Amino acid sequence: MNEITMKARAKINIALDIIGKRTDGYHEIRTIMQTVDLHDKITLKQTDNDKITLITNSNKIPSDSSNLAYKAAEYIKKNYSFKNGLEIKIEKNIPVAAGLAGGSTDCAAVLLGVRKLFNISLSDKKLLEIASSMGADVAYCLTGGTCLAEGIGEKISKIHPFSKMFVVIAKPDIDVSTEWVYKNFDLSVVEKSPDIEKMKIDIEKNNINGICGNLCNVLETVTIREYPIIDDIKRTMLEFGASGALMSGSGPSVFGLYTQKEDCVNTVSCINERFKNVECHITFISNF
């Protein structure tokens, strides 16, 4: 085998709470993350030279060592000495800088793919440690499915799988810096926090009304204040049949959860009519 192709799936945050700020400057979080089927296509190919190269269809992501996917391959090559070179091809479908872990999921796919492609003796536990060192969401993306993430996002525990629902993801033409959002987060102004434990119980019982009634992301207090269009998109989703809607991560993407695909189609049509330059995707919950 000298070539492998993988799906690098996006994530959404069903609930996101911030407990406080750590002494190292990072924020302590509790969040329930869920994989959706919207994905980038990652192709890894062995080459005859000794180089790592990255090719992508997107001009919005770097193709050098500043790319997390490149960095992952570079780390494995340096520390586990796989032979030959590697070509990484990323077909980008997940919106960039959108709160959907697009870069992190590409990184996780490369970690898994390189291990398999070069038959490297690397345990799941060690791979998870490497993923955690690459970025807060990489460890989750390596695991996938329905998970509770704690700490700065590196403490991952699987929970009961989320039921299959349709999902509309809408990303307005806004670039939001995660660093900026966390820097401007003020816990004292948060009026509502998600009940993570109740959310876990509702997911286990497949209580859609309970889940959607408890959707909450405390980072909305920062991002929506700066970009009200996020709240406008949420309202549109609810108007057109979403059981619940929420901003994912630090934004600016918004997702809506639906039981009927027809409502997804109508929502996307309305968003395209009401707003300019909003990228929309219809996808579904994916557990693997």
Second form
Amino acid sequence: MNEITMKARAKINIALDIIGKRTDGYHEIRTIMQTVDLHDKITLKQTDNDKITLITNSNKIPSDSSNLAYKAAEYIKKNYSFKNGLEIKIEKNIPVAAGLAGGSTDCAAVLLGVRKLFNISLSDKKLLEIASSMGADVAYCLTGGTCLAEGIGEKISKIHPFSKMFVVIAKPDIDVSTEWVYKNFDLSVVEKSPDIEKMKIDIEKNNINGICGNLCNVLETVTIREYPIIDDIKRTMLEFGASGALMSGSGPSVFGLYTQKEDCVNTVSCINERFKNVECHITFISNF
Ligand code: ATP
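Starting from the form predicted alone above, please write out the structure of the form predicted in complex with adenosine-5'-triphosphate (ATP).
Next comes the full complex, this chain leading.
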């Protein structure tokens, strides 16, 4: 084997709560994350030289050593000295800087792919440790499926898999910095926090109404105040048959959960009519 192709899937946050701030400035969170099928295609190829190179169809992500996928390969090469060079090809489909963990999922895919391609003896536990050191969402992306993430997002526990639903993801053309969102978060203006324990039970019981009635992301208080289009998109999704709609991560992406694919198609048509430059994807919940 000298080439491997993998799906690096995006995530959405079904619930996101902030429970405190650490002395190092990072926020302690509790969030339920879920993988969706929307993915980047990552191809890893062994080359004859000794270099790592990266090519991508996207002009929105770096193609040098600052790319998280490159960093993953570089780390493994340095610490586990695989022979030969590596070409990383990223076909980007996940909207960038969107609250969908696009960079983290590419990073996790490269960690898994390089281990396989070069037959490196590295335990799952060690790989998870490496993932945690590369970014808060990388450990989750390595695990995938339905998970509760705690700490700064690095403490991952698998929970009962979420039921299969259709998902519309809509990303308005606005730049939202994750750092800015967390900096401007003010607990005193939060009127509703997610009931994570109830959400876990509803997921276990496959209680769609319970789940969709309880969708909650406290970071909406920051991002929607600045960018009301996020709320307008949520309303459009609900108007066109979504069982629930929420902003993902720090935004600006919004997702809607649906039981009928036809409602997804109608939602996307309406979003394209009502709003300018909103990138839409129809996908589904993926538990591999
Ligand atoms: P998260 O949900 O984990 O906060 P995000 O979806 O908000 O992540 P990303 O798509 O990961 O954001 O992009 C964040 C930044 O990371 C961007 O500025 C982007 O240029 C950079 N980046 C580096 N490598 C990648 C990559 N492989 N894919 C996407 N972004 C990358």
